[in-house]
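The chain below stands alone, shown as structure tokens; this is the form predicted on its own.
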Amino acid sequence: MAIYNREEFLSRIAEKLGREQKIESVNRPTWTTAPHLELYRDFSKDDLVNMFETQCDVIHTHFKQTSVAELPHLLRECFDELNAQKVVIAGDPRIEEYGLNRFFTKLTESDFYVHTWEADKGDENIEFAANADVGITFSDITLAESGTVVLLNDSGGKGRSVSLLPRTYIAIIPKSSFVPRMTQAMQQIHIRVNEGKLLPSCINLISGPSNSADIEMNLIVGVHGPVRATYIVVSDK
């Protein structure tokens, strides 16, 4: 990505500042503290999956588990408990991978509307999703502790309104995106900067429907996005 300006920026800066502006390389402090990189460190990825299931229920998430080959007839299992019509599904290609394009594809041929996030559809994209009864996406990387998915949207293919405007949010979640927790979320995300690979412009944390406890502390579930989610752990292929 090419930088614009930045040294005219920065001098504008330092000069707001009062000081000189510094080109040397900062040395890193030692830090006294550090995130607990050991914690869950002898998890296997079953047990990560027992703590994520475990946490679903503190967070108002229903959780499902299923393989590769059943993933089209639970899909299809949640479509019809939710009485949905419209389903809007990210831009991703482990939706290709999976071997969900043939299901969505039958569904279109009933009485449903499957809409693929694309970029070229522009605020159609939108328009849909805000109508939609159900939104899904994969995971890129899931919190075992916190019940939390992260989305990594790094494409204009995926959408993020894809788990923000539909009534319910669908995740799937492939059993090797688990990690213990935050900490272990962020060492991924170090890594690809340090391979140089872009870091994406958007990073959604999901831990389940929108919640708040705004008026006296009285949780609410569902007030500005979504009023129910849905995990789905899928082994891996």
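Positions refer to the first chain, counted from 1. Bear in mind the structure is a predicted one, so any value in this text is a computation, not a measurement. Under this definition, the rigid core comprises the largest set of C-alpha atoms superposing within 1.5 Å between the forms. First, how it differs from the form predicted together with the partner chain.
- Put the two forms on the same core and the Cα of V193 is off by 2 Å or more between the two forms.
- The Cα position of T33 differs by 2 Å or more between the two forms after fitting on the rigid core.
- Relative to the superposed rigid core, the position of the CA of A213 differs between the two forms by less than 2 Å.
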Given for the second form:
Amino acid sequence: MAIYNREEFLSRIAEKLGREQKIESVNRPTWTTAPHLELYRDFSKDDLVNMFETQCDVIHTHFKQTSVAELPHLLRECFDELNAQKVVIAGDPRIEEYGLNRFFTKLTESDFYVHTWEADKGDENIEFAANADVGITFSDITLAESGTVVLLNDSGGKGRSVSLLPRTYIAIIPKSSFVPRMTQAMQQIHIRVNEGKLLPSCINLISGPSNSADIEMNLIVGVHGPVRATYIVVSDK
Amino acid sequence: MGIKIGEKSFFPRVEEGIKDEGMRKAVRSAQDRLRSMKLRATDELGHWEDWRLLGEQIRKHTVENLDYYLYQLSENIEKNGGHVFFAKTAKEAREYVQKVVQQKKATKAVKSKSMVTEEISLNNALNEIGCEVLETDLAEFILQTDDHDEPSHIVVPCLHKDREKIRQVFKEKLGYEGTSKPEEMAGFVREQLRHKFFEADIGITGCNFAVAESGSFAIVANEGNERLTTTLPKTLITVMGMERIVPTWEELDIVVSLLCRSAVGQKLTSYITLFTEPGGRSTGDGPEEFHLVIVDNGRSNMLGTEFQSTLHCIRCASCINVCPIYRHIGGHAYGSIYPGPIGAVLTPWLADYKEYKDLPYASSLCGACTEACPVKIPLHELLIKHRRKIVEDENLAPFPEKMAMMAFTVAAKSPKMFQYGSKLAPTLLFPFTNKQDHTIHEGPGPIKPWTEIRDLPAPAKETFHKWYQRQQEERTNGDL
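Cool, the form predicted on its own is there; where's the form predicted together with the partner chain?
Next comes the full complex, this chain leading.
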């Protein structure tokens, strides 16, 4: 770990700005306007889920809603619809909390290959994910306005590839994880920084499948990442 | 590639652009669509002027305290396990990246879309040391495949190519045999690129915004190639322009919201990736080693000048999408990887003033760019300031124009000479005056370039002084 050429670089900036170099704390001013804080202020969780569902249409993402008890059945329906047989899931304690352990174990007894991401498994994880039909993660924070799942990929089982390499991405979204927009997610992270807590090494904000509009501005889905995305909102236990 | 594209000077490039009907049609269509998508997105959001004001305040404060925030950023990145290199020039940036690549004995790199790496000509530098660099953004991949064709827009770099041209390029260079359906061609690119990510030793990205308070950085994208670039190779090198920074995560919310809506009319793009400790492979994937290269390359020359607000730019291209000049001449005419109004303001600072002295004149000064800018950069005013600087400080006005201005100065200082000149002008310009509409279409000397493309009203036979005198007399005589 090293920092190169900093002193000269920063002193040049200070000189151009016509003052001494600042390395002590600079106070952020109070901004004179804050339109983001007013947006969707009075929305209930149900309002947010409705807004999210509408936005899913815009971002070409399949929206489904279910209970914890029905979640395994719904997942099985999704797999059948996709003709999926290889599934990679993020190693997340919520798999057990939502009763999915038994479901996945049972799946492997039929024709399914289910791989749970664990950092210690090394490149085996990536190889499986690259050939998987479906990748599944839980959403940590969900942004209703933009139809976005936020994944806090810190360590262990939360591989970044799970939501990226398989052909279809499925996000399981606890209803309690909904917030109105990016503002609230960024505030949560800002508070963590202020408290001196470590941040996840990689935070992914995912709003639908990969897409591009580079050829005559035509929308093309699945240029690099998943070609299909499904969001399943689950009422909390 | 560097900041400069093409070898021709400004007017021949303009001429080529105007004659390229296919390109102009593509630009018109893209501008209209991007503009209407942006308007819809900002209308939905509401209070857009408040958002712009907030964006302006954040960018102004950050740039005014840039040394502090860069210090904080670098401290935090080092603490998180990364390396930070401050590069004063493009050469320093290139050499540092070359050194890292050589240390890693890397021969293959994948790169996601980044303007600053184009600006510092990074691909050439890596090719020179035997490292193959693959552009993985669909548009950049098309340009690279087409013998390194030049980008013509900041956000949609291959805007000037229609689907048939792209099919032809794929057929000739890659043996593609499919149709010109965008989905089919994109599917072909997906197959071409997928395995390259797994082979690459190095991933290279740009940086939309760094967050000083935690040493984090954000990449805003749609395709997913930046995620592959930052997830699979073992070494990640990120290059950022020194001004692309915000104080905290709370400001990141605002600038990302402004960027996504202004650039492509989306609430958020499909992928926004935020790294804090990219090194370590703690999730079982992601890079083991991380290098951030912070580039000045002429940016600091704008600090403390009347052009400082140029550094507030968040590269959304919304000024390009409303510019009537860009609409007519296209992106290549600017001769810079940064086209449109922001390019006309930025390029003369980042490159040679002499070479790009024509760009500030490539504007109707209608102010549409200023109105479109999400962080309220007064672009058309800055273009006027450039013009003053070109004439007065840099002394770069063309010789005939200088002579004409000197003559005018002499004449305007003497009332007698001014009156004499005013009387003489209609007679001198009579041979060039169209009798039907009383305008000059192809004037002599320094007014020639102007009158070739615009109508200049011919001087009236009666001078203003004469007219005024006559009015006064008529008023006194009671005729009025």
